[in-house]
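Here we start with a single chain on its own, the form predicted on its own, put down as structure tokens.
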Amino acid sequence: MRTFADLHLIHPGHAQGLSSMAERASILGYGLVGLTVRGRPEDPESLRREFSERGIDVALRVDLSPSSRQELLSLLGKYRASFEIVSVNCANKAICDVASRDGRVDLIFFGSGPIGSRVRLPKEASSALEVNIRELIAPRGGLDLAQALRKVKWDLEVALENGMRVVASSGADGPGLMRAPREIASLLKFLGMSPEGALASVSTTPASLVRSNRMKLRGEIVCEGVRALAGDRWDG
């Protein structure tokens, strides 16, 4: 059975909202969470209870939003150990070869702003790109839907031409910005994706991306193609 996956919730700031949410994703028929958190959570296993007590499992996850190369480098060294999801948001060209490369990046995603200053992926992108439809239902920066769409479609078509894995997430920090998973896939096909790989974006490729990632946390796999062998211990 397919499970599907909406790996971009925010965290509302407060417990009524998350509940809200969670009951929400449950209806929705979703398995899988990323949660984004402010910092380090200090009680993560709460914030997990939430969706768990509701049969849904939950990511943590950090959204980084570096100004320069430099910066990003010294956010992933004091923030990737302590996540299961870190997202980038690329400002700008520099950050987004450094983010589409680094192995310690999962998701690179461009923030809202005008449409000539979108920059270009470089070749052999390691992370997956993801789209948030939240830029569509409540467009932010200053764009009207028009040039919404034509935002999330050159996202698209840039991921698509660079073989690049695509996630498509809610960007949801309320209930009522959270969408079906087949109602995101659908969105998808209409701005150029194939029925396959939308429907992938909302489950297995988001979930193939989690379990990948805990597996490294668990110290399961050493670098990527290799995993360690059971009583086998890495210290490197």
Given for the second form:
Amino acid sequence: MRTFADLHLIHPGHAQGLSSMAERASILGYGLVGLTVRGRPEDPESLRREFSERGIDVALRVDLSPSSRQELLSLLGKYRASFEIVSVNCANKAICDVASRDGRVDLIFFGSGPIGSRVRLPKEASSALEVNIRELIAPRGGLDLAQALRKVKWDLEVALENGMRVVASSGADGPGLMRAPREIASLLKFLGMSPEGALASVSTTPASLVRSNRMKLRGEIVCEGVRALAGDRWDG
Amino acid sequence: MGRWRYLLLEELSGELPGGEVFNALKRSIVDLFGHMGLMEASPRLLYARGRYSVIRCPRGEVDRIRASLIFLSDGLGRPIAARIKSVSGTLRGLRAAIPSGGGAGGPRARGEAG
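Next up, the form predicted in complex with the partner chain. The previous block was the form predicted on its own.
Full assembly next; the chain just shown is listed first.
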């Protein structure tokens, strides 16, 4: 059975709100969520417990919003080892270029920046593009729905042209903005993704990203394509 | 395979009854796909009780309904959360998915005794 994932839930800042989000994630059928916490979480286990009690796996995530390349590199050095998912809000092309190529960045997304500046992603991008449904439900930056949809469609076209992986998330900071995975996948189909690709963006793509990151954090992946096996066992 | 799909909708915010959710869904389809989209999706409300409603649409239009559910809002434009709890090719098949209270009084399939 397919496990659905929403890698972008934002901690609302209070326990009651987090509990409601966990409950909603369970109702919507998610098996894995990424939870953004501001700064380093004081008690990550209690955060995980809120979801794991409902059978949902939690990956802790940090959203970086650097204003320059130097700041991005500094933040990556600071946070990479503490979080299972590192995402970067690409405010301009310089940050996008670095973030999409840096192996320490898992996800890049375009916040509510000005429309019209179509950022060209490099072909050898290693990170995945994240589409946040929240930017469509409640567009920010003065965009209307049509403009917000066009922006997401542009982003998807660029990602698909360059063979980038796509992850679709809610970006919600409360249960009211969370949406079911199949509904999100249906919308992505209308925005140009294949049916299989759309479903993968809310299931296998985010799940494999978290799985490989956990292996890296445990030291099981030495470098890209090389995995350390425990003991003298040989599975090959 | 039948021509129709029957969808069990569940409103999750507890703010709108099932019938109102259907109206919100039609508004959302128009917002997203226009009146031509609404014509093609041609959703029809068959049953509404509490936060559940059953709607029917052509087999190839389920994705359009699903995508429109993302943008549900109440009359004031506030986002409303709803999901498709179950999809079936027959109304009879969908009845099993309706929680208690919606069973005996739920939608009747053609040929069932009243």
